[in-house]
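Given as structure tokens, the chain that follows is alone and in the form predicted on its own.
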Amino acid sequence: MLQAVDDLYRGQASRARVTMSVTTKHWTRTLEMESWTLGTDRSLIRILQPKKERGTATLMVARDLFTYLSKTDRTIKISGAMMGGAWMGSHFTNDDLVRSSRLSEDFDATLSGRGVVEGAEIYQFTLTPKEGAAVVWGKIVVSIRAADLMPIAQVFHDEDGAAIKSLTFHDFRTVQGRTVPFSMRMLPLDKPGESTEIRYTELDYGIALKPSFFSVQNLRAL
């Protein structure tokens, strides 16, 4: 169950097209993206809309995370320490979306309940991180389809067992064989009425993409 988590929106390649809605107490804003995926270890996602941030990048390898900032014609390499910083103004960290730890390989799970969440039968198990795991959360309580092995929440708390933030997914829809959520909503629970949506609107699994599409030299010619 949480390797299929893990590696929800990875086939073996893919191409989408998203929007980005940020909600804070100051501004909102939308982002309008595209993004290639390969594998579970390679995705780059470019801005095309606003105008004034098209063609800035992100590119992840492995564990490595480059952006490339369009306005100044830098790439910048991300480095552990800006690992919890916010993506794009979002409130998904660039850990979020390098996914450097993997539920299914660095923690330990408890099935702690099961429940019914809107005419769904529901799992609910709570994760521990294993002994020396390089992780930042105390535990994370995820929240799985029974039917499906869908995920619809996911729930961040430190290791004072505080809950920080939440992921919701919603719109469920199967592409080319696979079902996912078109929608997911990261709340940060600490800043009630702010949140980040992240909305597919195309998202194609039948590309054909070479490892080589995912270089720092292709970060910066898209």
The other form holds:
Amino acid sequence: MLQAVDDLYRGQASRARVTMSVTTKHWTRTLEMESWTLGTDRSLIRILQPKKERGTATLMVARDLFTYLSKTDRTIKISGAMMGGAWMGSHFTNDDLVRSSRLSEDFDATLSGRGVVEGAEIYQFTLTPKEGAAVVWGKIVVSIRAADLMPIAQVFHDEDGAAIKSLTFHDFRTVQGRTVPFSMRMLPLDKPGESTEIRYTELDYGIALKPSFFSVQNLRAL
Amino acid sequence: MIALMAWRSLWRNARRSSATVAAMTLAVFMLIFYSGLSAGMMTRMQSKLLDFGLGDAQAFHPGYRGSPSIYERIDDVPNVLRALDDASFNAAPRLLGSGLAAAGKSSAGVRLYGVDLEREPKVSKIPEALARGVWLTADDHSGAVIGARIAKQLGVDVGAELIVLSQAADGSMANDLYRVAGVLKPLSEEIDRGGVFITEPAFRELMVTPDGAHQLVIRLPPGARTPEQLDREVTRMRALIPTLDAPTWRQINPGIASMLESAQGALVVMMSVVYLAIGIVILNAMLMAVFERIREFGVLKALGFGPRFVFTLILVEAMLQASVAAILGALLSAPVNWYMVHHGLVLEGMAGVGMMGVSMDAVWRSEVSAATYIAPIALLFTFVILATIVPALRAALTVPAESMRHT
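Here we have the form predicted on its own; I need the corresponding form predicted together with its partner chain.
What follows is the whole complex; the chain from before opens it.
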């Protein structure tokens, strides 16, 4: 079932346009981005708007993450301390980005509850880190709709069990035979009023992409 | 007459007397040398601490120190600076931020300092403390000066390219390319490990902070030295900037402040331990001297000299030895101290080693003042007197008739 969640956004290949709105205490901003994915471990995301950051892009291949900085025309590999940093100024960390597609690799899941939310039956799983997995979370509580196994929420807890942030999925639509939440919202629970929302404006599964598309060279060339 | 008698008595057993004097001399010499070294280290640590970052005091937006953030800035920097200038306090604004620096394949977390090139040299010696390269210049905003360890960690040196990455105040991705203009000497834990200095305009552009400053580094006028004078200056300084949070360096770094303060106490303890040992030697030597001469004291008393005379005689003998030792010790240590003040001890291995957050120098110099000599000598006399009381009492209380039977 977790595999199903993991595979949620990934068809064989996809291209999408996305808007990301970030609200913090000090500022609000909206980014327009274009993204390509192949399988579960290759993705490339590029900023279209605002102009100042246009061309800045992130490449993920397996667990490696690279960022191309258009302003300085340099590519850097994100590692170590940088993994915990905010991705493109949002409430997602680089680490969230890399891990979100691979929950089943790092976590053991146990069914911890069933219930009915907004008229739909859901399963609730508690994910605990596998031994030796280098993860920052103490546990993640995942809620999945029973009817179609769509995830509706993930709540991230720290090692003391306190809820730190919640990721919720909304606006489920069917595109080329796949059901996909068109919007997801990350709420940092320690910072009330702040949020990041990512919303698809276009999503296309009908394209073919080669693995070579997801290269550091292409990160810059796009 | 007592002094003359005491002096002659000492020569009657010249070997013992000179052994005692030698032990005392050695102790005095060593402790004078050691207090100079210790004072040198403490002064150096404090001035390094203050000159390379802390200043005498700092000022912040009231909310900054509780939760440092790029948004908590001192707004009215020009007026604040003018007020401090007019009252003859040197002050320099700094912009602070955290970010990541990347070079080639390595990256590391860094602390960004946006510095005012004109004012920074008035409050800190960072601009002079370069191991290689040059300090920032006003006509090149792409230059960066970085700490010693961060340079090593990133594998960069003068001329290398450095990418700095952070989140700007408007939420955008701050990133810019700098060239390493200079690498600093080891200064402090914080600067060595993550310090990246860029010009104020460069910081403002990178982090989108058009105005304000996060920190003011303030130096008190150099005339103030005693704690009372310093307190008065701090009060005067705070009155000029009542809306800001203005901690002194002691409040910012209480650990080192209290360590430096306790260093003097530690020195006295150490001296006391050494003199306690010396005191036992003296006690032993004087007791021996008294026992050998018990008949002599009997004769003295029989001739009508009172116990006070005998007591004083023994005390003067001890004091004479201590005086000779004090003079010899001071004379011996003077050239050594002179050398240590002017040349110092070269300890290559110590260079860059962190101690209480301050990076040590390769050269350890002494600092010598009147106290360097007075404290060890004064303590010597104190301990000599204490150690002589018992033998002197023994001698003073000699009963003539019994002493004659003494063999």
